[in-house]
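What follows is a single chain, given as structure tokens, in the form predicted alone.
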Amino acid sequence: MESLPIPRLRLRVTATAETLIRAGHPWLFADSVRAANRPGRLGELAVLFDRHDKFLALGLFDPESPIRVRVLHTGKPATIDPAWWQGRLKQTLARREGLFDAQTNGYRCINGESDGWPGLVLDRYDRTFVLKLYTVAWLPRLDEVVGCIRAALHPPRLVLRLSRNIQALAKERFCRDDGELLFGEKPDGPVTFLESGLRFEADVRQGQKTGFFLDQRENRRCVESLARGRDVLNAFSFSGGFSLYAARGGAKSVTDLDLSAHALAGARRNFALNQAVPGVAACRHDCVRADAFAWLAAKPARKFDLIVLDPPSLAKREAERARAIGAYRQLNADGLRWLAPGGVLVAASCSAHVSTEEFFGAVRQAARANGRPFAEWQTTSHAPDHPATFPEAQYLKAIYLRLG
């Protein structure tokens, strides 16, 4: 006897959930679930209906998340099918055209929920590209995904990232491992890529994110442009990307400060990559092993005209909120005493549980503290090629002071 076919998953939500996803956001959480007809399965397509059994939106399913469904449709009911994802991606890779010229062959394709891909990520790195995910509910269709980016992007090289609590679940039950190489060769090590006609390494298959900070080109180029002829601190420095920019812009010297050996020996070999152009041949390049709180804390030992602070985040959680903005005031508070007169501080961060006007306020009272004037010169946020157009989504900040 022939089974039936499983009939199509049918989720109720609550009022508020209702109300957020007609809003745009892009997660359901499961506390928000009123009804559901059967029991879901990983990665199937659910269907959420309003209060009135009207359809609302399509997602995907994860049964074992807090994030029960990520959404990928909202408004008319529509068919998933391998032509609405060939459309999603060409929509999402309309809005890089114009961004980058021949100089720049590392940015994000995909950047997640703000793109319509709700938990998954593809940069590129010149001719490689990395796919990462932060939920298990895309790999039953991993295949269909990676397809999908074949016939749109032809890479010559793709390799898989998942995010640290997924992994032991994917793979345990679809065998599938961090740094895997799904196509195309293996590299022998990091990859090289350009930004802004600088060469930089990614560790596409160990390294930190996707290999390298990608978010943060627009902010180097700032600091690029201030770098002529100041001493520049670069802490948090991992692989050197803001001291190799402030070189190219004419800086004496950059001191990168780590606690990571292994992230200051990437500094030196982009910086060796990197020897062809004259700013970078001409300035003095330092590299510092040290906790960079513990040091920043400790008495200046000489000053900096250009301070940058770009600590990892503060806060991983919402618990860890209130915590984060007193160690951002503290932080800043030690990196001004470093400073010389009329030099500049750029202050970033990358926790999304602390808001922009927190973390604004906190620099801001920090400088107030230090007892000298200042001006404040711009604040950024996201890079055109990592939108963020839901709050949770919003993480990264950064703000220029210039001290008197």
Ligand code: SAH
Contents of the next structure:
Amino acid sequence: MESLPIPRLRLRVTATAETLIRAGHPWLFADSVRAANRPGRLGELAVLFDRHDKFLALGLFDPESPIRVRVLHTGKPATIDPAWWQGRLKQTLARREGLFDAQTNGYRCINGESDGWPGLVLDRYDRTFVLKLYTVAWLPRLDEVVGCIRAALHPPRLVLRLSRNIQALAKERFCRDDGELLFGEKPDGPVTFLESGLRFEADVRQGQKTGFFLDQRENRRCVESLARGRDVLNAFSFSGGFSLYAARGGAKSVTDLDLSAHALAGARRNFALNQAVPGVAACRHDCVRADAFAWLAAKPARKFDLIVLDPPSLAKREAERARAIGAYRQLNADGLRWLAPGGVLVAASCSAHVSTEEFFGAVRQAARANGRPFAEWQTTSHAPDHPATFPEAQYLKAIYLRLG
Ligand code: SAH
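Moving from the form predicted alone, what structure would you give for the form predicted in complex with the ligand?
After this comes the whole thing, all chains and molecules, with the earlier chain placed first.
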């Protein structure tokens, strides 16, 4: 018997979801599906219809995620074929044209939903590219996506990273491993790359995110411009990103503070990699391995002229939001006590569940409670290679204060 072709997966969505999707929101939640013509399969293309049964959008279906469909396309119906993917990638890369010169070969090429690639990130570290997936819905078409990236970017090496919550399923259903080399030569050591002319290591196969916090580049550049002659404390330093910029900017000393010995070892290697830079060679570099919350809560043993506080996300889910705001207030209040007169605080938050205003409010409150007069210099948000086009994507914010 001849088997009939499987009909397209067609979903009717609620009026609220329709409004959100029309406004550019890229997620359709499971409870916003009103009707389906059949059960959907992981990673297939779903066609969404509005309340008048008119075409609304196309997206990647995931039967197991509360985000049931990740929208790829809205507007007029389209055929998603290899040419469509190539066009999408071309647009994405065009957004980065002119952003970086040869001094920066580590940056984000694709930033998920906000670039039209829901749940997919592509970072470049010189000749090594890292593809990170946050949904298994991409895995059935991994070869197609990789082919598209190869055709447009010719990366010599591509590494696959999988967010923690999809690793088990990716292994079981698709035999894919976090950190696996998709093609190119196996790296014979850590990958190095340039950011604003500074050389850094990235642990692309096991490190946090895709191996480095590329999202803080613009704040690091600001810190460089503020560092001359100062004693700098970089709390939650990771591999010393802010510290190298501060050193090049003429800091007298830089202290890296992190809980992870591995991160601090990375910071030492990054200082070693940049000894040809006069400011870095001249700067005293200390590492302190400690819980930064406890360390900063203690009685200040000395003062710093510039303090960077860039903790990991303090609210991993919505339920932790209120507690996280309090934790930011406390952390910054403690940090400010270590600041010398005229000193600068750079406070950052990467918690998507804490809004920009909530975070800035917490830091301002901490500054007022400190009692010394303070001036607010600037606030910053996402860098241009990390666009954020919808509220859930807006996680990064920083505020710069100078204390009298
Ligand atoms: N500012 C860094 C990124 C920070 S990521 C950069 O620009 O690259 C957060 C860092 O905080 C990680 O290195 C992690 O090891 C560290 N960390 C997490 N909890 C900590 C704690 N309680 N005390 C000190 N460091 C901590």
